[in-house]
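Starting off, we have a lone chain in the form predicted on its own, written out as structure tokens.
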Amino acid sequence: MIQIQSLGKQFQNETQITYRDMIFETGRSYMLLGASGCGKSTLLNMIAGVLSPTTGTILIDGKDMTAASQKVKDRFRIEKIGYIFQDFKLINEMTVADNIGILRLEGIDISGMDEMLEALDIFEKKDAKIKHLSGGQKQRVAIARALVKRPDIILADEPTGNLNFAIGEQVIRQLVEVSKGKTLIAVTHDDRLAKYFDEVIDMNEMTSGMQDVPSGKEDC
């Protein structure tokens, strides 16, 4: 369970994002749904210990990692969290294997990868470089990456933003299939995604105060 209590984020430029209390049940599958630069991104990268927040607290199954040390966050979200970019972070040249191979220079068991690979429609591109996949072959090749190493949370941080809708709900259907049992938190702007996820939750409604988020630091 993941609950996040009066956490607010202030950057350089004192934008500041101010956000309510939530909870994120184990087995349960989350949409953040909202507009550009209300937060959803900065909240990801909170849960996952890539940035820090100004207040509040982050209880993830009741320890409060927003107090652990840089260290620690680091290496739970390298063991306990997948977490999906838009831009996919994958390298070009390297195969799709290479690319979830690399998790082993992080001490990931990914035994289970060609399971995943065929959990998501990929595995016949396994030998493929990545340059020669299509978007949305991309997509499941860093959804599999994240997934692989089996982590109790998953982070989707606009999965289908570089997909047409068709692919992309497919993707998605595939996300929330594989990742069943697991806490799921996905962000996205696109209700038509919403019937997929356990609890939608418009972070419009979830955020206050300045949203005119610094480039790079917030781009839901």
Given for the second form:
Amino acid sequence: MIQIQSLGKQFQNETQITYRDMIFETGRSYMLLGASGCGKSTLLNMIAGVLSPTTGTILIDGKDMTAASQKVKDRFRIEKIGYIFQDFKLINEMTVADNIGILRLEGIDISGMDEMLEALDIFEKKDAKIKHLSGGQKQRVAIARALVKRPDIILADEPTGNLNFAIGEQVIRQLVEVSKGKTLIAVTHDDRLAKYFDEVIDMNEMTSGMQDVPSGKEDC
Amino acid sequence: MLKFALKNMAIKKMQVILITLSIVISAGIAVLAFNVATQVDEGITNNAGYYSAIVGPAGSSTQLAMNSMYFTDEPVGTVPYSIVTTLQQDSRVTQVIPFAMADNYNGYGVVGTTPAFLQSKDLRVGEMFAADETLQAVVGSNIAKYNSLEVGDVIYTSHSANGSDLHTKGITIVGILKESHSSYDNIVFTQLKTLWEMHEHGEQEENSAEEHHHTHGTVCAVLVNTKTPGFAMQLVEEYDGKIITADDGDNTTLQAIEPMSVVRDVLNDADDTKYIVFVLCAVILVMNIMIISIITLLNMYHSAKEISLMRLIGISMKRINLLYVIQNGIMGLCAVILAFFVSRGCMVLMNDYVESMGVVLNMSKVYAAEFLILLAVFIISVLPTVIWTFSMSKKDGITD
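Given the form predicted on its own, state the structure of the form predicted together with the partner chain.
Starting with the chain above, the whole complex follows.
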């Protein structure tokens, strides 16, 4: 269970976002909807330990992660969190297998890689370089890398942001399928995908203050 | 980790090759310069200290020393053999070795002397030529190797450098010297009388005028050892500039030198050159260090995206540091190993030039300082990465 309590984040440009208290139950899937700059991606980054909140606490299974050291946060992220980034965060010159194999640097077991790639219909591209894949295929690789380590929490930041609706819907369907039994929090703009999630949270109602979002960027 | 580092290097192979080549060039030059300069220095010094004085005809003192000790250049001229007899009777003198150089065998010089000249050299096979015989020779190891010569073989020396004017009398090889990586490896040693005998024959030939330097009863130099260094100085003072009259009535002006001081002068000149080479190498090395550092830092700058990506998925800075240190360590290690072999390859190319100074470069000779140079280059090739990743760790590139 993830508990958000009195959480706030102030950025260097003085923009501040304050979050209402929230609870994400274990084993349920959540879709975060909201306008650009409302703080959806910032919330995911703070849960993942990539960003530190300015105020408040994030309790994960009762443990205050905001007070933990960066080393503990890193360890927690690599072991317990599967983070799917909007822009994939893959190394283009490396193969699908090598991009997932990066996790072995931290001793993560990736023995389920083939099974995961098959579940995501991308197994035949295992030895292909990322630069030769389509956007949809890259997104599936990013999902595979996030889920292969069997994380307890899956964070997905605009997982369909770079895909057309048909492919995006297929990716979300697969993501929800492979995430069953885990906590899934996905940020998206597309409310047509809401039917695949247990709960939809309108972040416009859960936050106050807005981030400046550069033109063309949708990740708030 | 190693597997991933190798894969990561493979995707940047052109960059890796360029950095490695840059390190190979700088380290190779530094090691080569040090090794060659040291071997030349040692080779020249080892030979020079052996004799107290050298007496020969007036002319260039350097030429006299270099010819009689390192067999380089032409002899300055000849002096009557009576000088040898006179010196042998001198109570201050412990050893007198006549030295004459004439003719060649397939381009290798032929030296006429006594067995005492080779007393510090070991024979690989056979025995020393007999002092009271003629037409016997001991050959250097390179001559035996490259001409497939064995003890008992008969060789024919020649007046001319192109080997077209062969003497009719053959010289029997009685011994082969052990390889010494010096100019002794490339010389045929025989009795003085053998040379005289050849040239009595030579004088009967039509072109005997070319051989006037080596007529019967003359030598090119006399190598002398004295009881004390003071006696050597006295001899040099006495014989230097002295005019003697030979049996045929010809006057000959002598020069006498202390070989160590002559060689010291040569080495001083060579040292200046050596220091210039070292300074140039140092400049090249510093420039290369800067280039290596800049390339490595640019490499790391370009890797910042990769590092940031790894940080986002949870790879710790400690692991990332290790990954890049391994990558640069592999490059640095390959580069210094290659640099070592490149320097040895260059020594093969330089050997002909260095042989003219009487020194044969030994490829297998390795100095501890060479390893220090290579170690320094290795550290320099890894250091920028360590500094970069360390500073990245301090900043922790992912937050805010």
